[in-house]
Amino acid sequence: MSRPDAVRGEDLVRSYAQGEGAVHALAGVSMRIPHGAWVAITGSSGSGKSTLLNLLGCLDRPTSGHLAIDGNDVAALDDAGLARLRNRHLGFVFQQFHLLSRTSAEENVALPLVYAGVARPERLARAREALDRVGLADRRTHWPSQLSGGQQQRVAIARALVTRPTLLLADEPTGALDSRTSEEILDLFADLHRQGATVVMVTHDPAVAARASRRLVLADGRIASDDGSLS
């Protein structure tokens, strides 16, 4: 039996009440993302890209339509089930690094495993493995203030990888970095992609989007173009 897609969305709609009417942040988005893909989602402000990322990250639910993450029907899950799905299947990387300032890189990376109930020796071993994967094994005892912006983002990526997620979601991951450091982080994403990681990245920057293997453009809550296949 073949493995289900990392993401399968069919006619996804997300509406918000506004006065006596409704605003459709997403107005019918269908997409399939197989495992091992690197997809960049782009579009102007208000196009729906952040809304779509929130749905893929199970931080919000669609108003209508069907969404499955690695074969898990999101609509069938209660809040506790969604939390388990996020913890076991999803890794998040944001524009801001969201690291605990008085905590070592190793402990920052291990934090998601605390919520997963993993024993401390295994947490730290997996954190070291993740830091090694992003090239920061020698910085594991450093606090965020002792690291450059690029190194802090690498710690954040290691934290996203430590749960061994099905899907890595990145929201403007280079937005707070200079151009040289941005290229280093994109090179890291490229390495992870070559190693088999599935990456969905939201960006407003065409140059960043160009590094992905597939580009999906949103406009007015719909897919305006997709240079990959939905089949």
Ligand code: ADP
The other form holds:
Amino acid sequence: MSRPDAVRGEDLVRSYAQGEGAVHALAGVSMRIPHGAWVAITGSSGSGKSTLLNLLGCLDRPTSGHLAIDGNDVAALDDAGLARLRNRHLGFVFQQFHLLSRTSAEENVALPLVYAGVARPERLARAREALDRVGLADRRTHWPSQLSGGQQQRVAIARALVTRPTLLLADEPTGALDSRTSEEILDLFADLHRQGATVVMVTHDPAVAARASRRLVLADGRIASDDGSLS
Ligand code: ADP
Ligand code: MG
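Form predicted together with adenosine-5'-diphosphate (ADP), following the form predicted alone:
In what comes next, the whole complex appears, and the chain from above leads the way.
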């Protein structure tokens, strides 16, 4: 049997009650993301980008439709199962880094392995390996406040990689960085993509989206265009 897609979504709807009616943040989205893709999700404010990323990240569940992450049917999992799926299959990168202050780079990176039940010596070895991968081997004992914005985002990317996730999810990962630092972070994503990582990135910036291998545009909770839907 061939390996399942990293993401398979069928007719995904996410509605919120509003007054008497409902607002459809996602109004029926279907997509397949094969392993090894680098997808940029774009669209104007309110088009449903964050809602979709939250579903892919198993931080939220669809109101209706089917979603499978690496062949795991999300609807079949209870909250503990979803948490396990997140920890084992997904890595998250955020605009604001979300690192623990007064905590070294390597302890920040090792944190997801605490939840995965990995013993401390192996946690630290893998954290160092992940920091090495993002070019920060010489900064492992620094606190976030002792690092530049670009370096902090590299630590956050190392933290996302340390569990060896199936899928790397990023919400405006360059949104808090100047343009030169943004390019360096995108170069890092490009390296990871070349090495086989699967990346889904939300961005409002066309220059960021241009670096991805596929662009999926949302409008009013639907896919308005997808330049790689058959890949
Ligand atoms: P984007 O990230 O593209 O700006 P969102 O996914 O945040 O868009 O939101 C899509 C739509 O769903 C918007 O109209 C937004 O107001 C609505 N929405 C998002 N979250 C909620 C919520 N918790 N309650 C009600 N409406 C929401
Ligand atoms: Mg958003």
